[in-house]
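Just one chain is shown here, as structure tokens, and it is the form predicted on its own.
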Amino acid sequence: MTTVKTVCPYCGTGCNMYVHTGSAHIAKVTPDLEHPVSQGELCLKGYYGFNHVADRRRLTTPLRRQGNDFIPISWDSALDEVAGKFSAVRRDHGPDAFALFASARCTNEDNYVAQKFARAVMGTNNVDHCARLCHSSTVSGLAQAFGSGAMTNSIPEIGEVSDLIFIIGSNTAEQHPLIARHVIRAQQRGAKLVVADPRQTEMAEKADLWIRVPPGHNIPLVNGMLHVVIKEGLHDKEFIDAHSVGFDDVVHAVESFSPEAVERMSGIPAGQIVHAARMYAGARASVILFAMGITQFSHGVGNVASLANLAVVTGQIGRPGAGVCPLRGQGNVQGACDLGALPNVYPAYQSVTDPALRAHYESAWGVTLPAKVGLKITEVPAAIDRGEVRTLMIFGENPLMSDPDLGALRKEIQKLDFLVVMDLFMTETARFANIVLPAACWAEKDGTYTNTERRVQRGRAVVPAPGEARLDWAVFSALAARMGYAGMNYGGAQEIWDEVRRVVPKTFGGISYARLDKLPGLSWPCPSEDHPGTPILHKDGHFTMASGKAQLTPVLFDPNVLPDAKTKGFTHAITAHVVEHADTAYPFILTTGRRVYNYHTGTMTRKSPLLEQLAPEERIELNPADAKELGVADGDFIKLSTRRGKSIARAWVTERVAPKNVFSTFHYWEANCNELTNAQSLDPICGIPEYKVSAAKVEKSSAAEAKSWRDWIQGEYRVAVERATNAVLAGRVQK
């Protein structure tokens, strides 16, 4: 066997593993015993989620749509057609008629080249990726507060240093299991754990204090904690005075959020709010861990800003074990953001509207660059409907499973003049494409990935790509050459990374492949080769704002009506409310998320026989009291509907969810919660949609109705996927 060390392709933890191959196929995966994050362990997906690499359904040749079918074509034909269509749309309709969706699953090098293609070749800033749908509120909220929208501390500090871990909106044990291990280690040495979550997750069961927060009510909880901290004098006045601005506004904003008022507003017991505030403020080193239970709201930035306020007011930031730590969901979502796959910034978060920064990139890339901020992913469907975006390229993303309100999105995507999808498989999105390009996967490419703690690590090719599948960056380079741009003629991933280091030296200059081959990663910023990296941001209260001080922002919340900041005496504040409430027509609240056995849209994990055996179908969580009222037993089919659509799956009758709450995931095309979620209510600052709160109706269903639903959803977009896949397989056998 051959053994190669690389990075796990799943969540943002960035575990390292050894991939063992024989006869050019992966035989098994074992953990890296010395890696500081994974420390000799992997989760189920890391151990058993590799079967997709050699799956016979992999795309191995470019495909062109022919009616309702796809036919294999050569790479030259595919690239000529794509380059011709892209050039034509740029000429006839302007650069902004093109948009690009980049990928949080692909390498830093892939994403750098992709955003460079959009800007330098197509001439548009219409480039974005799935961070818009998961952590864009983190990037905006923390950048507004601290100057940097990234995790402030390293993962090992949680287990080794933190005395109080505050997990809010994160199902850590299931979605970041190896980070959860560090939390357990901290508990074993005496640290306390506070968990705020609507569901009784595994981490909630392990907590010293679990607060069942109703979906959408994170802000009143955190504001209530701030109220207690300030009233009881638990705030760090010296730190506040020296390292922040805006404290008086925050005091004014949280004045009305007494524990008793929050209890009346949310049902959270006042005593729990007081207890949590004292535990958090009183610990020597408190760390906040949060994920999409904080970010995926129409007021996601407000959620994040309130947590930033809590950390600064208590002085729990800029020290070992004390900070604010967003947990990223996909393997390189941090890196895709870092490398500029966003519509408003170049690599290293440098604004596209800043003339000096734009001049820097124009000099580096040899072209004139657009000055206008591009479209967010969540703005593209409406732009398609208006005829403004006519051509779209998507690589390593499956928006027709992962984006909200899929019924509406399916209609919009079909209005495009030309769609190109580059992926591993014929996905639910690829079936609508005019051209489908076969991509190399994580196990077939060299490059770097950046985990949730900003640790840049080396990924290495382990097996050859199947058939004619190509590297993502190489496809963009080939298209650029056909379109007359010579600035992307790269010889390999290392050459691309060295360009990144030259272009943004203050962030990545010291992170060379040579160093990464010897070290378990380096955390940016790392400006020189003798720099050790930066595991802790904002050390000793030095924030990366222009003023050097943290910006505290008052966050106003009313569950029913959007507050008016001016009438409440604020010139600058974030306002928030709950967009949808249960009513007589839709008496439940649907909240959404993921499960441990699957990953994202199931494109990779559902190719694993073991993982598919462990979790073969969607189960909608339903409280026993509601099940009894509906006459539903565990395992019965139920129909879940909102104002946007419906889904039918088996019920999991469990007290994990509170009465009148239900929980569902987007792993299964057969019953995808994103048929139901809300694409219209967007955070006004970052544009993230409302995934976590939807008014819903639950009804008892039947096996016959479930089959009818499955047949309908298959006909809507899954039959074409299967037909195209079978045609590709048949053509491969014939060839």
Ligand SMILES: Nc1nc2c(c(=O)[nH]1)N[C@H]1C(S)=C(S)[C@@H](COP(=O)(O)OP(=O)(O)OC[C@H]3O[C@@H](n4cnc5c(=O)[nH]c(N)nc54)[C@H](O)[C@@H]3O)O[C@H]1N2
Second form
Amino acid sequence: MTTVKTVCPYCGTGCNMYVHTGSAHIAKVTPDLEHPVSQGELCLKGYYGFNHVADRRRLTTPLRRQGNDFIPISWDSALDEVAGKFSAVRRDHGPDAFALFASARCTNEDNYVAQKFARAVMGTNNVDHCARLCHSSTVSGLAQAFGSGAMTNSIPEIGEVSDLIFIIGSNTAEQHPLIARHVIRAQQRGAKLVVADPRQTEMAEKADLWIRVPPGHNIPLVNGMLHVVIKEGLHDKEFIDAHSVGFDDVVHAVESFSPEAVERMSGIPAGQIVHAARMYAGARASVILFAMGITQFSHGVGNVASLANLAVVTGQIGRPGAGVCPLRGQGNVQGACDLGALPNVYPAYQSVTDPALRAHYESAWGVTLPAKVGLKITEVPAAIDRGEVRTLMIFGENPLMSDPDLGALRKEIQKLDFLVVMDLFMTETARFANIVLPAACWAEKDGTYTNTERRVQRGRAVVPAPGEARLDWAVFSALAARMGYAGMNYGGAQEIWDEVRRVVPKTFGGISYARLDKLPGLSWPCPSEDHPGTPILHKDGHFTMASGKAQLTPVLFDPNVLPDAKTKGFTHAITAHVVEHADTAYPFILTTGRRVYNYHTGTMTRKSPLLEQLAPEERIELNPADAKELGVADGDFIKLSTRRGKSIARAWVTERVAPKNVFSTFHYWEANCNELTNAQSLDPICGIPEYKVSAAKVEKSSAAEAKSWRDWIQGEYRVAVERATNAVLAGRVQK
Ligand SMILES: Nc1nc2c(c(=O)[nH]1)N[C@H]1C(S)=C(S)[C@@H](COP(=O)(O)OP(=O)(O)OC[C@H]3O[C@@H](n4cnc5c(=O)[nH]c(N)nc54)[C@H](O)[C@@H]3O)O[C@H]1N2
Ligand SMILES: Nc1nc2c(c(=O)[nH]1)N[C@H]1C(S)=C(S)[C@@H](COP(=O)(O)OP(=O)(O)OC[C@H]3O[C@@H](n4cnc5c(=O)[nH]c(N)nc54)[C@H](O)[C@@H]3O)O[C@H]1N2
Ligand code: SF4
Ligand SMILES: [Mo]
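Instead of the form predicted on its own shown above, give the structure for the form predicted in complex with the ligand, please.
The complete assembly is shown below, putting the previous chain first.
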């Protein structure tokens, strides 16, 4: 057997692992004992989530749509056709009629080359990726507050230093299991844990204080904590004066959020707010961990800004173990953002509208670049509908499962003139494509990935790619060459990375492959080869803002109506409300998310026999009181509907959810919560959808209705996927 060390392909924790292969197939995975984050452990997905690599359904040749079928074609004819169509759309409709969805599942090198392709070759800033649906609120909110949207501390500090951990809107034990281990280690050392989540997650069970915040009510909770901090004089006056601006506005904004007022507004017991505020402000080193329960709201940026206020006002930032830590989701979502797969910034968050920065990239890439900010993922469907975006390329994303309101999206995607999808498998998205390209996966490519701590780590090829599958970046290079751009002819991943180091030296200059081969990663910024990397940002209150000071922003909230900042006497404030409320027609609140056994749209984890056995189907969480009222027993089928669509699956009758709340996932095509979610209520600043709150109806269903629903959904998007997969397999057998 051969053994290669690489990075786990799933979540942003970035565990390192040894992949053992025999006869060109992965036989098993074992953890890296020395890695500072994973420390000799992996979660279920790390250990058992590798079967997709050698799965016989992998795409092995390019495919062209012919009517309702796909036929295998050569790379030459696929690339000729794609380059021809891309050139034509650029010529006939202008560069902005093209859009590219990049991938947080792919390497830094893949993403750098992809965004360079969109900008330098196609001439558009229409490039974005799933960070839009994930932590775009964080990137905007923390950049506005601190000057950088990234996690402020390292993961091992949580286990070793923090003495109060405040988890808000993160199901850490299921979604970042190896970060949860550090939290538990901290508890064993005597640290305290406060959890705010509408659901009784494993971390909520382990918490010293669990606050059952109703979905959409984070701001009253955090403003309430700030109110208590200020009233009781627990704020850090010296830190505020020396390192921040805007404190008075925040004092004014939280005045009306007394614990009693918050209790009236949200039902959160006043005593819990007081207790949480004292614990957080009073600890020596407090750290906030947050994820989608903060970001995925029509007021996601407001949620993030309120947490930034809390950390700065109490001085709980810029020291070991004290900070604000967004737990980034996808394995390389931090990196895809850092490398500029976003519509408003080049690599290292350099604005496309800044003439000096644009000039820098124009000279680096030898082209003239567009000055207009591009479209966000969540703006693309409407732009397709208006006929503005006509050609779309998607690699390493499956939006026809993961984007909100799929019924509407299935219609919009069919209005495109030309769709190219590059993936490992025939997906629910690929089945709409004109051309499908087979990609090499993580186990077949070299490159770097950046985990949630900004730790850039080396990934390594372990096995050969199947059939004719190609490296993602190499496909963009080949297209660029066909379209007459000579600046993307790379010999390998390292050559691309060395270009990145030259183009953004202050961030990545010191991170060489040679160093990464010896170290368990390096956290950016790392400007030179003798620089040790930067595990802690904003050290001693020196924020990365131009002024060096944190910007506090008042966050105004009313559950029902968007507050008017002006009439309340604010010149500048973030305003927030909850878009959908339970009513008589839709009396439940649906909140959505994930489970430990599966990863997103299941293309990879559902190919693992063990994981599929552990979690074979969707289970919608329903409170026992509601189950009783509906006459539903655990395991019975229920029908869940919203103003957008419906889904039928078995109920999991459990106290994990509060009465009149339900929880469902987007792991299973058979019952996908994104048939139900809302694509209209976007955060006005970052464009994230309100995945976490929809008004819903729950009805008892039956096995027969479930079957007819499954047949419909199968016809709607699954038959095509399976037929195409079978056609590919049949073609391969003939060969
Ligand atoms: N097993 C597994 N791990 C994963 C993933 C996966 O698909 N599977 N995906 C990865 C990715 S890309 C991401 S982004 C992360 C996501 O990781 P998380 O954000 O931890 O996961 P979610 O299930 O989306 O939601 C987190 C929690 O938010 C809570 N919540 C809902 N509404 C509110 C609210 O109003 N306030 C508060 N305080 N909480 C609320 C939910 O009850 C849930 O427990 O996970 C990563 N890790
Ligand atoms: N209702 C609801 N919806 C959500 C969320 C939620 O909480 N609730 N969360 C949102 C969030 S946070 C996220 S991050 C998104 C995730 O949404 P997506 O990114 O669309 O989901 P994935 O299943 O991770 O899709 C990745 C695709 O990339 C392919 N792939 C993997 N590796 C490679 C590679 O190396 N090359 C290529 N070319 N392809 C590859 C996989 O086969 C898969 O099809 O979902 C969002 N959707
Ligand atoms: S915690 Fe995340 S990175 Fe670590 S093994 Fe699990 S899925 Fe992989
Ligand atoms: Mo995510």
